[in-house]
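Just the one chain here, the form predicted on its own, laid out as structure tokens.
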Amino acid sequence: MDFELSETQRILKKAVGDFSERWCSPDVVRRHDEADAYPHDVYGELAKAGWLGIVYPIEYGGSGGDAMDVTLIFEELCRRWMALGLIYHTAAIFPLGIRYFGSEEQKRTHLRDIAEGRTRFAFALTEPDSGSDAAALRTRAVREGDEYVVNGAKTFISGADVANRIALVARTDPSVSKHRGLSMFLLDTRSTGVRIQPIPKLGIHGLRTCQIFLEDVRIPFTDVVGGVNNGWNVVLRTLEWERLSIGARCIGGCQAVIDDAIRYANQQKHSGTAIGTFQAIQHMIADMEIATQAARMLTYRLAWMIDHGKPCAREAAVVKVFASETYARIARMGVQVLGEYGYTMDFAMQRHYRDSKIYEIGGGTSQIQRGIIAKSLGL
């Protein structure tokens, strides 16, 4: 197992750090983060950079690429700009359902105009009575002609507010198991008898959570991805990536915690030494910089095994735990190391501090992964 980076890789990485140095000054992310504002301007150039289609196949206007380069993306971004990182995340790992179940005529009709950024997608799995339990979903769909009838209400979904299509999950079969009478729909946002709400949160301001409400909501039987009552096929591969993708993005969080640690620490003068001298701040970073290392090999690992088509729930689920709790854990470190300048709204450590948080929660709680692994072992 190498993790050398290929000469392409390290342009990759290179190029998408100087992307975000341009369009990702301290300056717009505070803008945005404070007025809670979706930047469209920032993710049309994401689309001129091509990266919105980064894993999708050529021939479908993508560019063919890996789980690592999808992950050396998140990483750079979301140290600049952890909004930023889960908004890239609508467009590159949402749409995966159609790229592995989606029929010929979907992959046509979806995947150039989501890589070249015409359209925006969400995913709406959580409802108000289902979080970790997923499967345990209410939301019906009933089969009238060539359509489905929709109805029910899903919640904290990202980015819905500003989605074109929403892969949505709805119970087909209520009178089988859970799992089993699943399907995920292509829900156009536009169609009567949806409506969608925002939800105000801690962190991660910049992308929206909303709920969703849906009223016989018709949605054609050509939209069905991957085939009736196999949503929850779907919904698992679109989860294994989904957890890559949160690996990715705290890792590049904790660089950054790092880097304005260390920063903040030389530049410091307590009775005029820096208290980067200090022992008590040297070694709470070097336990930032340890705890960050792990998790970006732990990260890295679980995007060779999806290249290499390797199973990996439960590295999935490890990756989950470990690089959400670490950069939570160095979020906070990284507060106590500015003191109450980090507690202030002048400085970016509070925003760590906010955006941190949700990752220990959202795809799946630190309990639900602990579950999972156990179960993996056998107990």
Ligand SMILES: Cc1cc2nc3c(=O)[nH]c(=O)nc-3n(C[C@H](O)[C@H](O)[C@H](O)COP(=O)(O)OP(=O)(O)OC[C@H]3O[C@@H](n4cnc5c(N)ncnc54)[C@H](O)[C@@H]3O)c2cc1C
Given for the second form:
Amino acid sequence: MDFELSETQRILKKAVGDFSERWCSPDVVRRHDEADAYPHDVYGELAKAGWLGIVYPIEYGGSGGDAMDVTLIFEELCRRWMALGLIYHTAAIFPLGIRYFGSEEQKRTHLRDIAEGRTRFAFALTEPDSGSDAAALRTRAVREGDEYVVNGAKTFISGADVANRIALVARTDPSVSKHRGLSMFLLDTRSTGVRIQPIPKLGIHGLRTCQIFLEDVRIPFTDVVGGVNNGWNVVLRTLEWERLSIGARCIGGCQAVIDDAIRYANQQKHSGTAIGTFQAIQHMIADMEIATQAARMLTYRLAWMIDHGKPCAREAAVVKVFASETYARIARMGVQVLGEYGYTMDFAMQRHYRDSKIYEIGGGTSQIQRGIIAKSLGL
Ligand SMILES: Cc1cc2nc3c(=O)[nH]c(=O)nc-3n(C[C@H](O)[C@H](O)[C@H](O)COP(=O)(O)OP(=O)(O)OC[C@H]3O[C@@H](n4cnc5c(N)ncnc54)[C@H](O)[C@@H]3O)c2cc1C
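Form predicted on its own done; form predicted together with this ligand now:
Every component of the complex follows; first up is the chain already shown.
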């Protein structure tokens, strides 16, 4: 068992760290957070760095990287800017169905454009009446000649307002069991009948989450990914990587909280003594470090399992629960270490407090992940 990063991984981690230092200064992050503004320029820089297509094959314009590479990128980006990590996720993870299940033409049409920042993706599974029970979705796609006609609504779709394409899951066969009658479409957001409306939210400002209304939207048959009625398999593969991505983003967030807590504890004095010398503060920060190390190891192991083609549905759920709950708990402790300043908008700690909560919900709630783990154990 080798716990060392390879030379190439160390170089990548350092390059992303340098990138973040240059493009994600505290001032830039704060301005985008306050204005809930999408960082178009920084997205362009991610494309120039070659990281948007890190997990896509070189022949389609990607960098041919693996799950461990993308894990390191998420971790380093989120150490500086959590919302940028989610924005990066929309390029690196949402279109993965094309890499695994797409036709040759779909790969040629989309992957290079994603890698070079021209095409932006969103992933639309959730509906107003189907969140945790995602396969119960009701958006309906009916075949008419060479097209499908789609009607329905999606909700909480991250980045739909800036996306050119949406990986949209719809019901193509209502006569079979709920998981078997679904297909994934590559919806062009300029299509007639598509209406997108952002929903204001607590955190991850800069990437808006939206409702999508679909009224008689026509999608060419050639934009079905992975075959008709095979959509659930595409979803499962995407969600496995999403859980890795969430683990990696959360450990980046945890590290940012620890860095800020240590800096503050060493600077802030009470009666001439730095609060970092108080055992209560030391133990809080030590607990943050213990949990973060554990979350990092679990996440790196999941990346290794994906890279070695091992079945990992249970491990993906373990990572999703542990890393998200760790980040939320540590963010809460971070606010406590900073005391009253932790509660003000002047310090970044409040942002972690707001940003961390989504990870216990999005990508499958903690309750649903515990259910997956229990079922995999034969319960
Ligand atoms: C900011 C944000 C961004 C998002 N981005 C996307 C996106 O880009 N694409 C997308 O498709 N979706 C997205 N989602 C949706 C997200 O994946 C869902 O919110 C999530 O799957 C939970 O579904 P729900 O909110 O409908 O909760 P519900 O399913 O309504 O659950 C409500 C509560 O009941 C619990 N519960 C439900 N069923 C069970 C059960 N069987 N056993 C035990 N407890 C249960 C849940 O754990 C939860 O606590 C996003 C959500 C948010 C908030």
